[in-house]
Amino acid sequence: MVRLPYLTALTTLLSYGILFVFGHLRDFFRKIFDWSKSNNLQGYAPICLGYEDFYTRRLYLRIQDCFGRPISSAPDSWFDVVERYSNDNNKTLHRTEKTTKCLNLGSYNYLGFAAADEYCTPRVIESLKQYSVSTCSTRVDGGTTKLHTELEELVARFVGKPAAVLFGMGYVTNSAIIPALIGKGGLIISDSLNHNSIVNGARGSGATVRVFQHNNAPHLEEVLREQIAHGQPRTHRPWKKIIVIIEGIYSMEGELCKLPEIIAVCKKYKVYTYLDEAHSIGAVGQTGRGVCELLGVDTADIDIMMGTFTKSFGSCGGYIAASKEIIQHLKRTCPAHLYATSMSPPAVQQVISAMKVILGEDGTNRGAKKLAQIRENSNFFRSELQKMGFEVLGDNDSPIMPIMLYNPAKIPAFSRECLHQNVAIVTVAFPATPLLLARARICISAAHSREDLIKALEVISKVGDLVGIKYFPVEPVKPNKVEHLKKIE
């Protein structure tokens, strides 16, 4: 959990205050001097209105060149970033034909499968020839191929559940599944830092939603006891069902969930558990089976296991793994299964091939090497960043490393300067994070070499000094460490 220093909070609030004051002044004078140019809505209410629109116009547009940067190559350890320019102070951005080769520290390509692979790519091309790009149908009509069935069986075996079902989009896997599992009269207890897809799924379910403090098992128990004692609002009848929803790795914090403690609480009160492993499946654990394997939790203790194929497997889509009864229920009732086009067959084949590499079923030990490499890369990079004095969130073994920036002026400064030195880094600000907790989010891949990581550390350290985001004392570098790094270089 981030503990914002008093002075940093004060200067950050002051910076946002100045931006808001000048933004409102600009809006005021715009109404006076540009009233004749304003669009006549003829009685219609403005579609874009409120503080969200104000934030977009007066804050986001100033630095939108730091977001949504287009690329023109596969998201490997290095990729080509398309250069853009603006003639109107960033209100509109224009692409050029020029590209810059940059070190990729932003993609979720944890195991390196998103680029060409000696085992996966030929099989994906063959599936494209056999099945074409799309099934052009839903799963319940003509959208189920033998590849879909094979992957569902493989996913169930991989995560240790009796059955699984596939979906064409990771976000929809949460937002459409949760309403199919619980509705009015039910209770959802959600971690305070759960992903937006979970938040929207919970809101759309019609169930009552309560939030517990991030990764805090004692507070979860406190919320559970209170809600079970009081029952449903107004009627005080017992809840029809209770589901606790957590994530394996929290995408904006890089933290592992305290799964054993949370599962112990859920078992004590006989409530269902829903685990989102979007960022952990394939990326952590001795054999890549996620936080359950890493933290020693039996998958039988998790009622619903969700994951995506967009991170470790280099594809798209998501899955739900659970008991056969739950999976059959979802196949009969979930709109994402009944009405959405099924996963593209080549994307399905990519996941099958990647999963077989991880399991060693390709006849090599490449999967084990990739898993060892991402653990080594992640822990090395995190350790070096902390030694440099950066405030780095997250836990060991997590490939996600947020570096706290806080001040709004440091968001574009850090992003642009890193890009200028050929290192592509994702910066994250409101509304994806709380207003005062802007950060840069680094994603490490097994495809990164030690030389790549050392170059990135050198650039980040230099830019960190320039921007002023080293909030902790720098650890002195030992002489033997310097010699070791020189030997590596």
Given for the second form:
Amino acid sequence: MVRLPYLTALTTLLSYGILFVFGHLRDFFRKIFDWSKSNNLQGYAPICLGYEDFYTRRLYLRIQDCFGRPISSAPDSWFDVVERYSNDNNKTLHRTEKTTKCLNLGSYNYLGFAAADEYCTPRVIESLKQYSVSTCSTRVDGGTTKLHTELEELVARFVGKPAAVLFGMGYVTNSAIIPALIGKGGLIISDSLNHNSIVNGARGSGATVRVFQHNNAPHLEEVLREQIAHGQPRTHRPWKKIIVIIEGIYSMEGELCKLPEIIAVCKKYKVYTYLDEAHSIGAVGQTGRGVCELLGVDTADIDIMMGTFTKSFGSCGGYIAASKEIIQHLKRTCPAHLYATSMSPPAVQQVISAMKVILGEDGTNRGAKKLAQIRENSNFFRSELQKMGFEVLGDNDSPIMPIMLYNPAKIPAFSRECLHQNVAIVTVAFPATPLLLARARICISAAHSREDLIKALEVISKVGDLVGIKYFPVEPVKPNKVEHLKKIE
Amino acid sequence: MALAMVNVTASVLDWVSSYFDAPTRAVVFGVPIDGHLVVEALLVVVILFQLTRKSYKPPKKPLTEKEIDELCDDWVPEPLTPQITEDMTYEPPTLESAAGPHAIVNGKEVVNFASANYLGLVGNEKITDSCVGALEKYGVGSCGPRGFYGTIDVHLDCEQKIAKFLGTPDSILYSYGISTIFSVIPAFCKKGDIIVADEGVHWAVQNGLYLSRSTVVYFKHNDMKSLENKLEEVTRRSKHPEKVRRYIVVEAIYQNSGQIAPLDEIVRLKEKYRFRIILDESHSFGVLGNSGRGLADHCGVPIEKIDIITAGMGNALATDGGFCTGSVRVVDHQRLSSSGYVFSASLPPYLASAAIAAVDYLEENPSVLSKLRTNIATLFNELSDVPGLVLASHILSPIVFLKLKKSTGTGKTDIDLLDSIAKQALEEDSVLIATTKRSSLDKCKLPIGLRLFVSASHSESDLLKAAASLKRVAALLIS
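Okay, that one was the form predicted on its own. Can I see the form predicted together with its partner chain too?
Every chain and every other molecule in the complex is listed next, the one we just looked at coming first.
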């Protein structure tokens, strides 16, 4: 829940207003100057029409150096950020050879599998030598290897569903599965803060799309009752089927979804549910099995569970887990299975090894230790940030914590100051978040040690004071807490 | 009775007219109030009163809670997926080794014509070594989208290398082959724009066209006359040619038929009617042209004339992912508005380093292209007289496409026949070939058939074996 103080809202609106006015002024003068220059388009319409990239040209380019920072090492807990310079006021950026070692608070590396791992990497290299980099073929033609079938069974076992199917990219999984499940005459009800891949998949399916308020089960019930009673728009025929799409952890809010309430509503009205666990699989839950385990929901109650391997397993790709009939149907109709190159075998092996570590089947208890570490790290970090007076979103146990910034000027200030102090932070603004609600997003990893987190807290606190984002009152520091911190240092 | 009525009416009228003609009773603010003014004022008040009344509409009764409950109870949804019948449980052959020209399927060695491994780079030593180095340095995944610390220096090196190889100013990498084209098209085409596309484009292009919400007109597959007619029609109907963006979308080598698009014709038409070209070179990058630079090299067209080129790297370059290249404006625009680039994790770094190594290999050994061409010509020759099947692809296309001479009746029986040919060829002769499988979401109406992907590392005996096997099995199964 975002609690935006009135003064901050006013100043943010004022800042954006000034930026827009200046942007329009510059556009106006640019048009005047270009009037005299010859127009060499010769009858073609310009490839990017006027207002489409207004935001890019006039606002984003000013702070371009805060985004897209290249790195030159693995995205582990500490990594090397390449330094860039610009000669023309941030319009173009050039790489240098110099790098700075920074603490990584931005990569999706929840369980620490991002860099070379002692169990996974030798096996990955072996599978690379055996199966080579790519199969150059689709899954149905000649691209299914033994590794793919092994991973599908392992994923189904891990998630708790009868069967699973793999895809080479998480984004394509959503965009290509939703059209295969529902078409014209169906209804999709999706959470208002769903990811762009789900929105694209829903639009590409041809079904009617309705939105319910974020994480609000009573509102979902209201929307469902109204839609079922009125039927399809204009013809009022009954809907063919209804699917409700929700996510496990919302990546811009760090919140868990209210799964038990939403599943209860869906069961009452006989609608199908689709759960996207991109950020929560492997990262939350006692044994890493995602939000279902954490919130105590039986996996048989959810019709389709989707997830990706990019975040917790340090690989790439996505999966769908559901009943055997649904998976067989998808294998026959889903275009991503029939037309796209199959997942690269070393990436498949990485997921197999990572899952074995998490399940404890590699013979050690590294998996359980990693899961306990990330839970402890997230809870510690979140509580410390809240004590310092920052506005932190998200629930307990979730490894994503956004810190609200609001004003557009604070975005580059926070990002650049933190980078000077060797902490790499991700800042997010429009269009990924609403215009007024810019934030800095921190992703905690099991690879972060206590010292790393304490250093990060110090830097963030200092920079937060400098930039002025401690919107809430600071909790008074209790004496024994200070000693506890001193002991760890 | 009538007389009484008349009397009453007359007296009422007298009474009213007396008021009407009454002399001035009062003077208000210098205006003499005559009797008739009072009646007129009353009339105005009545008119105003009527105007403020709402017009009569029969009252709308919203559904009561009980009615909604009943409707919800009555509603029965369709099952999420249709019933699965026996023949739908087809399992593809499982490889137990790398997908090279000779692969191991179910324990025995087969000749592999189902992998688009055109340059024979699967299993190449140099590429494997560079991947091992990348895996040890960077791990497997990149753990983030390009905007949030997912940009690794190998990505930037790969983009520069591809741009330099093709001779374009800049290029941009995507993390998956098919997501390239269906992210590029909606980034440049919005509602109101006009697109003229070939009817044989594959599903990813169709999805991109649908997501872009532009007006799409299809022309007959690879037919330049039909294209010209459609361009003429569209230009005539278009009202504001200066404000509407217009594109022609074609593939260099069509996946669904193996035909090659005549690029010089298309460029001539594009310049005549002021359209822009989006060209998908997934199967022609690294194959066509003297140096493998694709269709523009093959047709002798300067690369600047093609506005946007996209390609998936899962074919000739034996890695995964895709790229898009064009002018600086084109590439920069995609970095913020292409959904498959912004909202998705970036390409794993070892695949990017494999792409760099593959392009290096292609630059250093251009002779592999002539080997590929000889292989294609040999196979084309051998397969020209298979009983019951006819060659439908272009003579230079590395996808050799065979379709049925005569359909067996319905689409379903055709598919079954082709599947049984492929199955028998695999089981009896150890030759792995692929049939075209169409998704139910695919709108392409081109005929299905058998596809053989020719590689530069196939030996002559492999090609002869495949041809002999197909001839034998086709003679058996096609009556």
